[in-house]
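Starting off, we have a lone chain in the form predicted alone, written out as structure tokens.
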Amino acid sequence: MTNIVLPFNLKEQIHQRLDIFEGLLPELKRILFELWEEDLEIQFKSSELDLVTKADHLSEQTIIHFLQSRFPMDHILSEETGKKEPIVKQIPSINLEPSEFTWCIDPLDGTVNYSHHIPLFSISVGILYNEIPVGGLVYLPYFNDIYRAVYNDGAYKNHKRIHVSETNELKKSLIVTGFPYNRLEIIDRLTSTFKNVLEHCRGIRRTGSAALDLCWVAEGRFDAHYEWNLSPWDTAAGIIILKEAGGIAVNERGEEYKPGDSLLIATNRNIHSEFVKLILEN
């Protein structure tokens, strides 16, 4: 991490935080299965690969409204809505100083798989202070799993802890991927990657969620995982939860990974050196 002066009770005010966006979990799993069966509206961002849905709209205002409510002196960073101040900033009687933490929020990663009916799709909200991710949450409704992380305080999966696999060669290595929706713009970065990490891998993967690919990472299932192109709010969760579980993460210049950094690749740390090479090479 980044030399930073942390707070003396980081872990209880990220912790707080937590615990009390849990609570909107239920909520947010009941407005997601509702809409899935209803006509989505779907439209489309920067080309058509890249969608949104009333889904992914009714998801985001659903969570600043609850934290606005909550946390007024905090930061918020969405995807759909971008940088929101404090409340506190856009009340002039109320004199109190906005807080150093925000929060990246993806109301629905994975929103192509949500629209086709696959429930491989995510809620991300990772806690950041001064820019650096110290608190992560990544809720999976259709399965109802919970990961979480606190900085310096493990990952854990439904209250259980969690670790990096142990895997330590490559040719044993399940990796999962993804494509950026400018994929055609470095097609062949793409797929003479993909071919060099399959002719030393033991395969490849793809779930469509990034915030789901750095926790199944962190929990072992996967052994690395590589993606350009990535905005911070889709990893911001996945990082801390990762990081907290023993893993590694850095960027293209083979530096710690910060969230907005073009190029992430993550292991279970035992095969970084080798499989950073192998991203790296192309």
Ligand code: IPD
The other form holds:
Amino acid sequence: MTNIVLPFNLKEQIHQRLDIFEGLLPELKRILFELWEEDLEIQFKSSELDLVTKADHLSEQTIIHFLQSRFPMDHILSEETGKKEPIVKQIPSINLEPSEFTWCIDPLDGTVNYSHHIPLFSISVGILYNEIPVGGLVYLPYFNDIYRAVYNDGAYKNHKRIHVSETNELKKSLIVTGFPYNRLEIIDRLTSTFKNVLEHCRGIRRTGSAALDLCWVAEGRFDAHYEWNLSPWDTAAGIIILKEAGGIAVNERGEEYKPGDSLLIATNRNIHSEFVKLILEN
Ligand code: IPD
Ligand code: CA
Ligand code: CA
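Hand over the structure of the form predicted in complex with this ligand; the form predicted alone is what we had up.
Every component of the complex follows; first up is the chain already shown.
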């Protein structure tokens, strides 16, 4: 991972932000479960494969409102409404400088699962400092699991330290992947890589939430995750959780992965070079 030197006090500021954000989780859980039972209101986005529900919107509005009132100097980038300037910039009479922090939010990761009442979905909130992920929190409401990490301070699940697996052979590795909504445009690449993985690894899974995939690699359930065309909000939190748990993530050029890159290959480190070769062979 790129070694960055965070200015004095910055780690504390990131911890503090995540601590405060944790306070909102019970309310978000309540919203998601209430609408799950009563009011999905499914709509289509880029295509009929790409869904959005009332819960995506309400979760996002609740998070944004909460963050803007607590951190008016922070930037926000969220899936359904895009970029938001810090509140302090919108009110010129307030003489406060914006911060270097951007909250990168997926208010409901796993919308298709949610719409089918499959409990594998999450809320993913990453904190970028000058565009580098330095803090992240992924919450799985159904399991009540909170994954959290701050740069150089380790990764945690429900306040217990987590680590990637020690698996060091592809044939003993369990892999997780996902398929983008524009999957038909890259169907040959997707199927040939899938075949490669099936031929060389123990098994392959698709959970339907990329943030969850990264957390489950971070805690050693899966040994690697690969996926094309993820968006920054899918990975901003998961990537720092994975790295702080000892994992490694690269892009299609084999360089360190940054949220927004077109291919993510995230592994437990031990199988990294073999696995990257397997995925990039196509
Ligand atoms: C999706 C999930 C899924 C991944 C898709 C994402 P959404 O996010 O993370 O696992 O395969 O590419 O778009 O739409 O449920 O927030
Ligand atoms: Ca997502
Ligand atoms: Ca989403």
